[in-house]
Each structure stands twice: as structure tokens, then as C-alpha cells.
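Quick heads-up: it's one chain on its own, the form predicted on its own, in C-alpha cells.
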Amino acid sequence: MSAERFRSLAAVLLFAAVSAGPSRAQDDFALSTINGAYERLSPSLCTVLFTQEVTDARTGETRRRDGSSLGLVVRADGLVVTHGHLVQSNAEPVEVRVRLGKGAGAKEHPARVLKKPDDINLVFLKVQADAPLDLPAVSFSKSPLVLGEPVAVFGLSGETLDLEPGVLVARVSAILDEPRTTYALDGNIRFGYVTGPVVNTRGEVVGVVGFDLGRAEGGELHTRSGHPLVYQTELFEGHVASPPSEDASPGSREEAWLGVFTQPLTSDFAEYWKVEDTGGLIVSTVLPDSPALRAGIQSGDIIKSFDGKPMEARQDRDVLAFTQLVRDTGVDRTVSLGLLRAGQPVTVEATLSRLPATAQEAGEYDDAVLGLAVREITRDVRILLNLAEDVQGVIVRRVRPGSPAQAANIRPGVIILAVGDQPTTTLAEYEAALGQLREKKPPEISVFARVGAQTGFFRVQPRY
């Protein structure tokens, strides 16, 4: 569709909207503003193509699914932003490409996924090219929005419309102050417009459209999921100026960790336990080998203060705010916690340690001999699979089709405890065991493994 045809169609649609009555948001937009924004922004819109490896939380099995999403060029050197659901706690993107341009002139480039920011549900990609890039990038403004203000959202139409750039108009239906300023939009936003630039009536790009992750998807502090939001410029401009690192190794994590699961002290709980109804955090679980366990915190304790700050949690989002507070406090900091234990005040001190690596950050070893990939077992995997601390091994992440591992019925989620007579409690031990196999080349080996609650042997015929 040409720009002239798009403008004509936009004019017809807006005329129809005006005729329908004054309640439509389009009444507040001049056609010249929309068309001017279209001319500026459509070259910055692109398509992100990807394959996701999705892990079933119940079985540990991994499957692949292909997808695409809207991308927005935010720096001329090839920095692209897309929606944060690309990376979730159980989904990892692989084979990511970015399609730039339209029609016969479109070109696909491979792209690297940068470390996902912790504070906003967006993902940044770096386009890979043989020569330096000079792409048309969007420029952002910091103008605030007001309640009821109309905004235009630019994105890509569906496949039936050849993924042509298009526009939707919505209003700011609510402005929420906690835990940070959040602009909610009315109506539904089509998937092709998620991460699309948001333009005010003055033609300024004031942010992008986003959806927060829900708690079941791995969301933490900011979890207003299921409703389209404006991620205003201030929330991500730092990531544009200084893109996230590609290094997501455990050593790069500097967030602190206490090692408890908590829930808010609601009025019902306060009445049941006959304690003052002023809020707090009920400790439901203390994790093994955690700062909380070493400090003597117990299940059933109620956290009333942390590092001198009163804890008055009454809602789930207050619990998430506590998690973020702990992370921001700093590794190796010793903090005082005021507790209620059986109704009596108790004070303990805990020295916070580094937040353990997650499954997304786990080290991985690609085993060409057996035809599988294994990962270290991280804390979140232990919790997910209810694994005791004495279960030490590596977990199968992928199994290649037609490989010796597949022929032996090894599948993702299997925990390998030993290869032959060599324990494999770490990736280094697993790699050493494979090195010995390559030297000795036995025609068959025994892989001692755990599947669910049972242990047993797999007989594998390696390919050297």
C-alpha cells in the first residue's frame, strides 16, 4: 500500500469516526499530525522473526515454536526494541532475525538478544550486519500524558494487509501512581501494534505500547498484566543510551537476595493471629542455603521492618515491591529485620548474598557425543521441580532428533547424575566425563539419571 493510499484510507476512517459522534478519540487528531507522524515513523518499524524454545514447567520438556512481532529501531546503529514476552522464565528465543524495509526491498539480518532489563517488559536486539548501519531511528519526547488524552499508536497490519504500517487511536483511560506512574489505554491493542510508538496530538513520540508480564509469566514488581499500557520515554531511555549487556552470566548479577517466599499480612490474617492490623510480610518458605536461613528466620515469622524501613504490606504488589527493595539493597550488606514470632517481637541480622542464577542464565554444555545439551540446576529449577538439595547433577535441556540420546529415550528434564562411573554434579564434571569417553571410546555406556522421583540407567551407544 502506498503512502497516498494509506492517507486516503486514514481520511475516510477518520471522517467516519467524526460522523459517529464526539466520543471517538480520533476527533482530537488533525489528519496532518497523523500523516506527518506516519511519514516519520513508518521507516523505523520492522518485523522481528524468531523461534522460541518453551519449557513445560511440569515435565521439563522443551518444544519449539515460531513467531513474529513488531520491532522498532531506536538507534541508527541497529538497536531494536520489541515486546518483553519474547523472553520469559520458561521461553528462550533462538534464531532471531530482523526484517528491515518493505516489499521487494526488504532485507533480513540476524540479531542478538541483549540481556532483558529487570525494570520494564521490553527486549532489546542488536542487528548484525557486515557493514556499519545507519538506520532510520525514532526520536522520543518526555512530554507527560493526561487523563483522557488521545494518542495514536503506529504498528504493522496483519499478513492479509501485507504487514503494511498502520495506525490505531486510543485514549489514556487511567493514570496509576503506584508503584510507578502508569498510563493505561482504553480498548484493545492488536498484537502487531505492541511496542509501537505512541504519538500525542502534537506529533511527539512519548513512549511505546507494552504489556506487563503477569506473575505466572515471571513478572515481579510491575505486574499490571492484561491491559495495554504506555511505557513512557523515561522508563527505557537509559537502555537506549546504554544498551543492556549480552553477558547474562551469574557473575554479572549484582542484585541482592534474602531467600524467602512471603505473602502480605491482610486484615484476615492479622485477626486470625491476633496481631496488630498494620500490615507486614508473612514468611511462608525459607529457602535452603539462603541468607534468611543463616539469620534464623523461620516460616511463620512476620517481617515488620527491613533495614530500618517499616513493612506494611497488605497486597500482592507490596510483596513484589519488597522483593525489589531487597535486590536493590546491595550484595554483602548486613541488614536488620524486625520480626513478629508467635506474636513476640524478634530482631535478626542477615547478610544479603548475590541473587542466584536463573534457568535463563544457567551455564550450558552441548554434548555432540550423546547428542544433547545439559544445563546446571539453578535455584529456580529446584523450586519448580521440587528437587531436594541432595539431588546433584545436570539437567537435560535439549535432545537432538536421531541422536544416541534420543534412541536411548533420554528426554528434556532428565537429571543426569553420572556418566559411566563418573559423577556429573557440575557441568565441569560432565565435560570431563565426556572427555574420558572420547579417549576410551566404549561401544556402550550407562547414564545414571533421575526421572521424576525415580532413578535408573539409560543404555546409550555414543557416536564419537
Second form
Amino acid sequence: MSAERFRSLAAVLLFAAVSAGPSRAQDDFALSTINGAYERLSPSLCTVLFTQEVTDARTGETRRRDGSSLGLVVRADGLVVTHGHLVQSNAEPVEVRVRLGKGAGAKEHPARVLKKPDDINLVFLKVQADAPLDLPAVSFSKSPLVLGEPVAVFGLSGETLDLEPGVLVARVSAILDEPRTTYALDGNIRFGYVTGPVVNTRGEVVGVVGFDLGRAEGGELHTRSGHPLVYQTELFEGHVASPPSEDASPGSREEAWLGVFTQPLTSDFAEYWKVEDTGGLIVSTVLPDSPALRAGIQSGDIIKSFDGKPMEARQDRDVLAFTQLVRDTGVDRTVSLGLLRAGQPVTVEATLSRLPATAQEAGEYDDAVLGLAVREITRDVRILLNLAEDVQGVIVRRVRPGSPAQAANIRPGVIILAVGDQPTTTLAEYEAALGQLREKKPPEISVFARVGAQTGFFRVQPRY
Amino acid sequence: MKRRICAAWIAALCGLAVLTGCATLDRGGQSAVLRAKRRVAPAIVHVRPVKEVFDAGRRKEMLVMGSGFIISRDGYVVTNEHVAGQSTSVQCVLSDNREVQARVVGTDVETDIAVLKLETDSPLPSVRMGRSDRLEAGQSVLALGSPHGLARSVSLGIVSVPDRFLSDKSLMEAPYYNWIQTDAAINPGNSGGPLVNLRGEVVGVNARVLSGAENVGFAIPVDIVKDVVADIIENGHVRRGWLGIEFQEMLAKGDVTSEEGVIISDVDRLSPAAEAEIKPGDILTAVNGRRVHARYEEDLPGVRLRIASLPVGETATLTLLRGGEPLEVSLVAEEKTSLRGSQQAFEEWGFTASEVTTEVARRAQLQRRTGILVSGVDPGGRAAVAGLQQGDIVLQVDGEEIPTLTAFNAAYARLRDGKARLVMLFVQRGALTRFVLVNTTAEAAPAASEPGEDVSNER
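What does the same protein look like in the form predicted together with the partner chain, given that the last one was the form predicted on its own?
Below is the entire complex, every chain and molecule, led by the chain shown above.
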């Protein structure tokens, strides 16, 4: 049998296998649907080429690495979405380019990284060009998926296949319904398909492939990692309509914050406290300097209503839905909360404030005199490290190899409280203290810092 | 004639041995080693305690092995705390192979010393205690004990460093002394055995090896051992003064001009020192009028010992330098609490807990010492099902404050006998607090089968 004949036979067999599937159209793909979608979508697929600076969490050493990922054009004026791993707590992009088109017609453009949204593991890029762009953007639809439904995912094949656009077919293996509907996918989704458009059997683009549905607020740290998900259109359409700012300063977000950690009111809790078994949120922790504390909310209170809406949480994931509700309620809005305190109904008014900055948005200061990069201590870091409110300083993020700080045994995670006799309770104070160093050039200084539960001094010989 | 040849042969052989660099001692050295060994060997004890261990939310017993030595004719034995601490019974094997039960007189976690008393009326051979402040690097020493459970073993080496400072951050925490480092072979099982000079006097208690290294063993200097043992025999424990101060050597701070003193690096927020408004960066120059000085880190254990020696409940006067100006403060020393709180298992709920010590309270950022620390949770047990986790600090039970392990015990006993189906624990978990509801009637998973007796636990 010649190779030619073998190939055509294989094609026939493959076709037979595909068409021998269940007869209902919903259950499987018509090849024409896949090919039609490919024609429409492949011009929107692009390659994101980047250089990242990666920090070793233990040693604080940084190194650069090059990589590529799939990008998807979501707005004709040059908005591209890509994998959230481009921006991580230990990895920052230093240079990003987007390659559009393929073969001889391919064109590379520099791109700006927009502020990473904290509610979804995606990064948005703005393609830079001299003239206004008119790129082929994907349009999304909001059709729900059902369990077991097949979906086609478009992405880029590996580098050995010249990053040729390709397709995979997967099925919806689970539907996670809270806090917002998310679909889990079966099958082996390869890296080049992450952020690829997900197409249903009717040929509609219903979302993109994502990993990690991480939320740091709302009671517990919830991550659904390591499993491919569909980020369906509702999860990111807001970011497409009004893209995140290019400015990474914390002032730019508009999400609201109450400042409580809660647990769901299960039947056992209701029985124990002799309250009606209709769900609710038990306040387990009230954070210092929060709207909740100012409103007089106490740990042990049960939230039965928020802003007029009844709260009927019974499971851990309901807590996430509550957090989302608070975020979307609006900064500076005063809301009324219906509480049960020791079994008695109480109503309090709380004025929501802006969600405090997270470590990713923290201001950073890097300098060579000591060889340190430090950050301000954000609320999430304070909780993570269990730091008392009176610990005011800046936290060491990176230590340059061979630097004076490394020689003095200063490590990432050390909290610097004073440089010489200058307290460094804020990043601005730290910058000022280093400014003084550069001016006065003392040969040796003493850095007062907290390491774990103890304070101590580091003797540093700055390099000017 | 024949005898003379013989003697010549022996001399030649000895010369050969020295020339080829063998570790064979000359005749004088050999006899010194033998003399020293003969003085100490009769008083060496092979120690086999049954220890109480708390693992995965359960209390278990474990047989361990170590070494020890008799210090008095009436049968007091010195060994390591990590050998005989938390033991329910201790069996000892003496050098004449007699098996004798011993009772634990007392232990001291901070110096890793335990004192046992052999339960026998017959007079016993004992060691002579030497001094550790005159040791010199290069001096020959013997280590006696039961490496890997092999009783009656002797090894020979030299003092490598007489005063090795090891950072407190390692597992080798030893706040009050510097270690004797030796190349005499020390192995697991040697712990608690003596390090002996060639006069046959005990100069140290073998306690540690550097894992992964060869011929790097560490002994506790006998000078501090003598004081600790005397306290334990008299009071059952060592009582130490505490001010809530940590120190750093003068070289640690570049901008200090004072030649004298020691840097105060940390002040515990719930301590006599904090009340007396002592601040990190102050320099301590004298305690009750007597000078203190620590230029290098090797000097720190001596300073800490000076503070620990302050009588509890009595006023001490510290002389400080703050911003170059001398300053005197008076404060009352509190009693230092144990590094390790007592531990207990709560079988019906399937968890173990220990006392919240000052150190635990500090790490957990508690405003005061309160609650009990969950040290283990039995998978499948009621506590585990309720969501209690290792590291949680139980602050309240059914709304009642739990200041101590004793208080929790009382509450636990009451609840066990009561009829309540649900019990509410309010716990601190890191920076957050949380409610944990224990269902006391839930079917608990059957206990995991006990592991077989493990005899390889040499200390």
C-alpha cells in the first residue's frame, strides 16, 4: 500500500469515526462547524512573545527568561488577552511583543501590559502602533454550556509545528455554579491553547480557556488550580468593554470592601445558636481599620441581609458569592446590614470603602546602594504573615546577588523598620532614608528589622 | 636475648606505626587513654526510656535509647532531656549488665539536660566532674556511650573547638552555652553520654551531631551541666529569670561607638522590659552594677545566663546607654516559662494540644498568653471533621474563655459527661479567627492501629 493510499484510507476511517457518533447535533461537532469556526477565528489568534523577570522566592535572586503564549484579539483597536501567568507575584514582564498574522505576512508590534484584573487569571495587552489599528477581533456570545457538551478550543500548536493554529475538542466535565457559573473541561489542554476561544457545537464563541479561579478575599483562599476551565464570556466582558488601566497604581480600582471574613451558617450552627435554619453568614473575623469595624460589626454576628438582599449562605462557596456582591456594591455606598447578635435582630449601617491594595499592586522601591527591592506592606500580606497592626515597615522583596544587603544576610521577607536612625514605616520614608544615605555616604549603617517574630539589627556597608 | 629481640621488634613496630601516620598512640598516650576509660566506664549507663509522643492527634508511646552516666554513689544519673524527657518509665542497664529502673527527677529543655535516680540501694560507681572552661582545641577526649544502641562503646578524638556558637535559628538552640565541638565519633545513641578528658574527668555531655558532616559532634560543657543538675536535684526544675529581652553582639550594629555592653535587639511586648520602656537599640552595660559585655556572638550565651540567673520576683537594676546617655532602669524579673508547653491528648475528639507558652503567644500575635495550641489532629476524628487544624489556638469553648490547658481540661471533662451534642470552639488561625463546631456524638473513625515497637530510636 502506498503512503498516499494509506493516508486517504485513514482519512476515510477518521471521518467514519467522527460521523458514527451520537446522532443528536448537540452532542457532537459537524466538521463544517469546526472548519467554519477555524476560518473565522484563526486570524484573531496571535503569538505573545515576552521577556519576564522571575524572582526566586527563597533567595530573592532574579533572572530573565523568554517565553511565548497564545494571544487572542478581543477588540479591533488592539486589545489582546493572554494567559495570566504573564504577570505573577514572582514574575513580571519586562518586554512584550505581539505577532499578528502568519507566514510572510506576519507583523510584530510592541505591546503594553495592562493592570492584571484580580478576579480572573487573564492579562490584557494593548498593541502599540503608529496608525489606528483595525484587527480581526473575536465576538463572544453568552450561551450556557451543559454537562458533557463538546467544545472546540482553538490555539497554537507547539513551536515544532511552527505555531500553526490548531483545534482540540474537549467536553464539559463539571459545572461549578458558585459564585458564578464556571465550566471545567476534560482532556489534555496544552499550553498553547490556554486563553484560546471556546466554541460550542453551534459555532458560537462562549469563552476562553483558563486556569485558576483564585480569589484571595472572602473568607478562605479559594483556588481551583491545575484544571482547565472555561472562563465564560460574563467573567471578562466587563474588562473587554472597559479595559484595565495602564497605570498600576492602586487608586484605579473601584471595588468595594467591608472588611470581614465569614463562614456559612450551616444547620449545625443554626441549631447550636438556636436561630432559624435559613442560612446566613457568620462573621468570624472583623479586620482592623475596616468599614465593618467602624459599623460596630462583631465576630459572632450573623449577617442575614445585606443592602436589602437576604443572605442565605449554607456552603463555603456561598461566602465567595457574598464577597463578590460586596465588591460590586460600590465604593463609599452606605448599606444596611441585618444581623443576628446573640439571637436578637440588629441593623447596622456600614459605609463601604475601596478594596485595599494587594501585594501585586504594592508600591516597590529598588536601589543599588543596599541592593534591595522593598515593597509597602499591603493588607493581604499583613494577614498572610499575621503581622500585628503596630508592625509598620517595608518588606524585602528581592536581594541582589553580591549586594551589601546579601552580605549582611538580609533575606526576602525581612521587614525593615528603620535605616540608621530613620524609621521606615512607609515606602516614602524608606526612599527618603536612602536619599539621605546617598547624600551623607556613611561607610556603615545599621538596619533595624523584624525577622519572623523577632526584631534585630543588620550591619550593612552600603555601596555608593 | 630472646626477650631483647622481642623488645626491639616492638619498638620497631611502634616506630613504623608512627612513621606511616597511623592513629596509634605511643605507649604513654595509650596508657593515658586506658586510665581515663577505666575511671569512667563503670559509671556509664545505657538508658532506655519509654517516651510519650504526640503524633497526628494521638498520644503514643515509643521506646528510645541513649546514654547516661552516674554522678553519685546513691544513683543520680545525668542524660539528655531529648533522651529522657516526656518519658513514662526509664530502664537503665549498668556497666555490670544489671538492669535497674530509674525515675525522672527533672528535666531542663533549654540546656537539654535530664537527671534520673536509679531505684537501687546498693552503692554505685560514679564519675568525677571536671571543668569545661579550661578546654583547649587539640586536647584529647573520649566519648563513652551507646552509639546506635551498642552499649559500652568508647571513641577517641580531640576537642576541635572549645566554644562553638551556633545560631539560635537552627535546631541546635542553646541559649546559655557555647558547644564543645569534637571529632571523637559521636553517633545517634551517644546522646547523654560523657565527653571525658585524659584525667578521666567529665568535661561535657554529648548531645548533637551535624548531620551530613563527619566527625563534627557537639557536647554540652560540664560547667553549666553542674549548675543545672544541682538545681534539678534540689527543685526538680531550673528556675530562670526573664525580662523579655533578646541580645545581639556589639559588632552587629555598625554605628555603635561604645566599647562596652551588649545591644538590646528585641523587647517582648508583654514583658517587664516593655513595661520599663526598654527599647531595641539600647545598649546594656551592667546588670545590678556588674558589667556585661558581648563584642562577638560567642559572648552572648554568657549575657543571657546573667539575665536568667536574676532571682524571680526581685528587682533588678539595668544600666543602659541610650543615644550615648547612661540610664538606669529597675524592673522585676518574671519566671521564664518553658520553651515547650505540656501536651495532652483528647482522645474522644481526636486531637492533641499544648500550653500556649510566651513564645507561642508572641508568634501568634496574641495580646496575652491565653488559649491552648492544637498540636495535632487525628484524621477522621470529631475535631478533624469539625475543621479544627494543627496550629489553631483554641480561645473559647462554648463562649467561655480558655486561659490554660487546665481550664480546657475542666471544660472537656464537663462536656464529655454532659449531654450537649454540639460544642463551639472559637479559635485563632493565623491572623484570623474562626468558629469550629464539634459534634460530640458523631461516630469517630476507629483509631489507627499502633505501629510496631521501633527499637531503632537511638538518641
